[in-house]
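Have a look below at one chain only, the form predicted together with nicotinamide-adenine-dinucleotide, in structure tokens format.
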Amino acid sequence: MATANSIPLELRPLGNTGLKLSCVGFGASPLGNVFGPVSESDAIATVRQAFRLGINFFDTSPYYGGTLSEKVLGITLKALEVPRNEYIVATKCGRYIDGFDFSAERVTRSIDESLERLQLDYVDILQCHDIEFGSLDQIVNETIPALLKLKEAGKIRFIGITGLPLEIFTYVLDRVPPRTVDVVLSYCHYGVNDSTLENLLPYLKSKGVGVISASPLAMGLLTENGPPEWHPASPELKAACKAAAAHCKEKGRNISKLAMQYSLLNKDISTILVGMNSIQQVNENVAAAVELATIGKDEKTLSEIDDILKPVKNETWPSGIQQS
């Protein structure tokens, strides 16, 4: 049987910049404890095993945890005590816990309070943080050109954009210079409960824009322990979720293995961002990545969790202000 560590975890490129991401990347969200309390000696030892396990890829904001996220990857990284072009570090501006800004004013300063929590000299990708909060012509006319002002002064190498709503990100691209965005980070849109990102997928291609997938176990809801209090799924879609964790329980399977599993499946998403806060989550999540190269999916659970959430399929929730 494959083990987390028996072949390398894949490399992807990210679109056009030039990067290999492992093809499982560190969302760092729960290590602000976003999803309940998570020590600094616990965050030293997750991070450490998953650079280990060939992660080279790791996400964070100043939103998370209120800043907390960024300065606890900051110590874990730092204790890794390995080049800093041996991994990866991603980081975001314009949302913070007191509410949106993405004037150039504060994306400017945001980066040097970013780079002094994560104690580095620059970040590989700087993105504007849940665009759809914003206004998108702000982002195209002020945000990106200011992030282009940091690229050119050395604190960050490429920029990316996230948020929920996928019109979001054509949107932007429609209207920014080609190579101005290099990255697009979505997330819950490209799991077993919801897949449409595959639609945007050969556009994003066509932009040699890079593309990130964030949330394959969808924010809790394909866990064993469920999704935390503040999920915005609906009581319907939180039910089949449930349900389908069940039916793969009674099976002796895994709902997060197999969720993982299905969102590695499409090699144009460059890697899969799953949030961990734990030794034993850093090795399920590598250990499915491999099993999945080695022996392959699990054809007939996934289409049994198919049936089961084919009533909520594509069913997602409302984020962001209205755009005129």
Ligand code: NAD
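The structure above corresponds to the form predicted together with nicotinamide-adenine-dinucleotide; please provide the structure of the form predicted on its own.
We keep it simple here and write out only the one chain, dropping partners and molecules.
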């Protein structure tokens, strides 16, 4: 598969799984109408365009849109009418519209519900969703052993964990048997404003764990429109990102595209997961990756953005419950 101008989207290995993920991953939370309504026909057209342009990784959760994201993604993947092994699907467990439940009983029931909504016999990756809101010891001693049973049953192929604080990953990985957790999904820690995930990459590599990085736009901070009202970043960080976006616009550049390209630069990260709900968004994200691969990065503008963001670089925020 190739992009519109016949440059293939790069595929990257995911840890020791043997999976090769497109460097741009399709975040399906917007298909759950979490950023406004998306019609079924638009959703099908968007996923079809993503697949046509070389995106093979699709990520969802029962939490997104209160199960709607999974249902719509299931419909769109079925509409592709391609063999199941041509796309990679990840969903999550433990976080639901009515709260968190990482018990063995709930996550075991959860995968059956997800498979029914997705219209699939198995998912490639099942991830414990935002584990910082549960007991990490329960994740280690109860949740992951339950997921291992699902793996043996053939309902899932690989096991992942997700969350905002980076220290949760080392806590769990240091306490489970080697090769138990296959993947981590980190968000908002590998972008132009915060690259702290970089410090963890050698450790994750030593554990054979694949890395997915989500939200390269820092949940809307790195956009011309700015973040939503609820964004938990400090006023200083919001102001610096707003100044960086204005600087880019002045130079005829788009901060979102530059932020996406920055996140794509690190080849130790298998895929950059970004939410999409329109053909235009798909085209823009793939074009950013192709441009990076063919022309290279805009060193000068990235350096100027870096100077603007320097006072707030790597400033994170408390883990909230709005997005991930």
